[in-house]
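Only one chain is included here, represented as structure tokens and corresponding to the form predicted alone.
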Amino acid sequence: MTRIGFLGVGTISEAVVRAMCARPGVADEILLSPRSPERSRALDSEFAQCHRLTSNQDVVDASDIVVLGMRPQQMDEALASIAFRPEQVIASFIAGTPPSGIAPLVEPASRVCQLIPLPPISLHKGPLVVCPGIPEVLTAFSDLGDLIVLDDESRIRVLSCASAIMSTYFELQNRVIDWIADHGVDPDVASRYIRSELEGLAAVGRVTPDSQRHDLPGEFQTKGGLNERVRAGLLERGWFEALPAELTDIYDHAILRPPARQ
């Protein structure tokens, strides 16, 4: 049994531990700091694994894995305070911060990895990312969703820019439901329309060998049919080209914590 602490009991790591909780067959012992009381609290009465004790030195000292997951503007302050084990690893959920970000502040522990989960992950989907791939890391957050494994932290800033679609997804979305909507058709029927039909189009996307995801725009339209007008007025008005300069744009002027020096 691995024991597996975390400090800072905010939105994200309520998530991850509800995802952890409800693997069968796991039985990981899992520490809570005293932060985010109203969630560590719940956490705690919820599953009989989880524990939530008084302090953030107590969650350390009990821990095999800590888990950081304060706000970035926190984490000097909570983490100056705390003594670590050489023995330990610390895995952060911290935003902003690669692992040669962290290691300065949680010394003597030397092994440092960083991990991005998404909020699906509370319904063991979507992906996490792990870098770099600590065995005992992957191993006590396996089962949640699908393990992402970087060696080189440079990369993590390109997958973290490339996660900010979400909110845009749910826009797409709802701009359609609403457009069914507006021309008579019930709301619900089309919120269950759309949300089914995106859903079988992820799920083709998912089975479909990588080598072939460029033929699939064109396998889901026919010439001079529906698909193939609305991607060609897009295309037309620069939407796809639109979408990754966004991305270009926040990659270059996201403020990251600079790696720490040699």
Ligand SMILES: NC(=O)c1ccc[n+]([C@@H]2O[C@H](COP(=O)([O-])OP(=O)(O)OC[C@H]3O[C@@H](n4cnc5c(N)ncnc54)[C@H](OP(=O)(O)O)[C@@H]3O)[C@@H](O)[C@H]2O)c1
Contents of the next structure:
Amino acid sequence: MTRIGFLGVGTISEAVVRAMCARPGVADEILLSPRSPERSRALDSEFAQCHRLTSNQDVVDASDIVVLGMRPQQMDEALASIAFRPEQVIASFIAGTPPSGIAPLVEPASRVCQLIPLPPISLHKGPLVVCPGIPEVLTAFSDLGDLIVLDDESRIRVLSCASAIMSTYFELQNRVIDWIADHGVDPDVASRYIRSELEGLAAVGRVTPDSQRHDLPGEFQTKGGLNERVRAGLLERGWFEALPAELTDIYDHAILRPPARQ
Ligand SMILES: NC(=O)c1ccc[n+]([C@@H]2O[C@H](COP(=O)([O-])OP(=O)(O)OC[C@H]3O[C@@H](n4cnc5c(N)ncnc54)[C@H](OP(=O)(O)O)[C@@H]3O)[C@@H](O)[C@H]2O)c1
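Switching forms now, from the form predicted alone to the form predicted in complex with the named molecule, please provide the structure.
Below, the chain from earlier opens the complete complex, with every other chain and molecule after it.
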């Protein structure tokens, strides 16, 4: 049994904790810091393996792995007076600060990794980036989604920027649903139709061998058919160049850690 302590029980910590507690046969103990009292109390009362403690230091004292679940601008204050132990493992959710940036704040603990969960983790879906792949962390966070292990922390920024397609995905979903409804179809039917289509396509994308993924656009269109015409039109409008260009822009210019006072 591993004792996993969460400092900061906000949106993403709650999603991860709920997913962890829903795994059958995993008896790890989960210790919660007391901030966000409603959320941490609810988890404590819902799951036998969750315990809300009375201070951040109590959580650290009771944990083998300490998860940092606060916002970047809350990190310095939250960690300032905490005493860590050398053998503890630190797993940080904090965006924009790589493991080497967290390490000085958690000394004498020296084994530090970054975890990047995305919201679908609450459904046990989607990637969970771990960098570097500390074995205890890989075990503690297994079966929550797909573990994607990175060894080089300079590459975390690439995946963080690439994950910024989530809102665009839903905008795409909703634009097509609205277009159907604008053409006289019941909005509920439009919504069920497109969300079901996207789920089906994602499932095909998922099971297709990686070596064949480049064939999919061609396989899902008929020569001269509607799919081919839409894709060709969007290619001509520069749609598919615009997306990587936006990703390059945030990769080159975005500050992932907001200023302290924000
Ligand atoms: N949301 C996502 O999809 C996502 C995905 C990947 C990574 N992340 C990263 O995960 C981290 C948390 O994001 P979030 O969206 O979950 O933020 P959030 O909902 O604002 O949660 C932050 C949590 O930290 C707590 N906190 C603040 N100061 C604290 C302190 N001194 N001691 C203990 N706890 C403290 C807050 O408590 P109070 O409510 O009492 O202030 C709250 O429970 C961020 O660093 C973010 O970059 C988020």
